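Presented as structure tokens, the chain that follows is alone, the form predicted on its own.
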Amino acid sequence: MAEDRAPTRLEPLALVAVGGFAGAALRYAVALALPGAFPWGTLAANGLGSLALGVLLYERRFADAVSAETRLVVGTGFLSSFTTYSAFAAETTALAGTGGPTLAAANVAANYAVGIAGVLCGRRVARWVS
């Protein structure tokens, strides 16, 4: 009886390992692909995130049409791997020290206004699909 419930048990992580995984190594890249003395990267990959956060969100508001595990594979996964909070917090801190505070305050606006413009121009794309 054990074995039958374990895979199902096994199953959720795994579909949030795989997409973590995947996540990780696409913000990894994003970042070598925008280096620079600003954190561009991070930016990048928090709005397109965002975006996509978005979209995911909300298409289950509008249209309900995408599976629970390939939520978790790209929201829980995915997209929470993609973004990030930590390396957006280090990077600021860093900026503080080299950069001076306005640079430090600046890369704290972008991201949030980043991020909260991706989020509602995914709610449109939601909308807009279903």
Given for the second form:
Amino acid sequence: MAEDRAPTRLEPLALVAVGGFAGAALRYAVALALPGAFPWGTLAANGLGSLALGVLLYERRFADAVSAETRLVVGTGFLSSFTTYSAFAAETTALAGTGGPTLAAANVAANYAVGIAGVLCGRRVARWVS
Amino acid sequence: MGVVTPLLFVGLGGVAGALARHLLGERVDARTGDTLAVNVLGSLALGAVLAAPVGEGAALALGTGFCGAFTTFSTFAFETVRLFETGERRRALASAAVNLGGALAAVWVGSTVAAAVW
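What's the form predicted together with the partner chain like, now that we've got the form predicted on its own?
Starting with the chain above, the whole complex follows.
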């Protein structure tokens, strides 16, 4: 019995792992491509990732044509690792020290705006393709 | 360190972070706040990693890779929008505020504790 069940348990973990590797590595590459005092890389990753996750999760409500395996590797693995809350929080704290409270507040407002707008745009795209 | 090695460090940390988030999410009901839990715990850990005297490779693997992937902004944004459009507007605003306050406080606690220990 245990041998029969092992693959069904391991396969989701493998899918999440593959997505997690790609998502974290791409987030790092985006941050390298957008240097500067303001954390543009995290902002770009959070906006783009929220848009894509909005498409993926609203597609489930409208059409549900995407397989569970694709959702695991793209949603739980890739997009959830590509976007990040901890780096956003740490960079906001650092900005408050180097750039002042106004720049830190601007970073919070910008990340929340692109995250929520991203999900809403993703919902539109999902409805359009469904 | 070149270009490939940092990407490998971040990627491998990302594997561990994504798996830890996935396994925690399977054990915690979404209504009780699994996204809040990973965002606060991951921010605590990142604050500690950034304040601790770790090498560049460890900072990339643990900080950028593990903590970055363990926490998530996209799932947080999606859940907040869903709460708002299902009529639970107060819960949506509370989610937005508590994730922010919790994560910022956690970064501070993590870095303060790490700085005091080392």
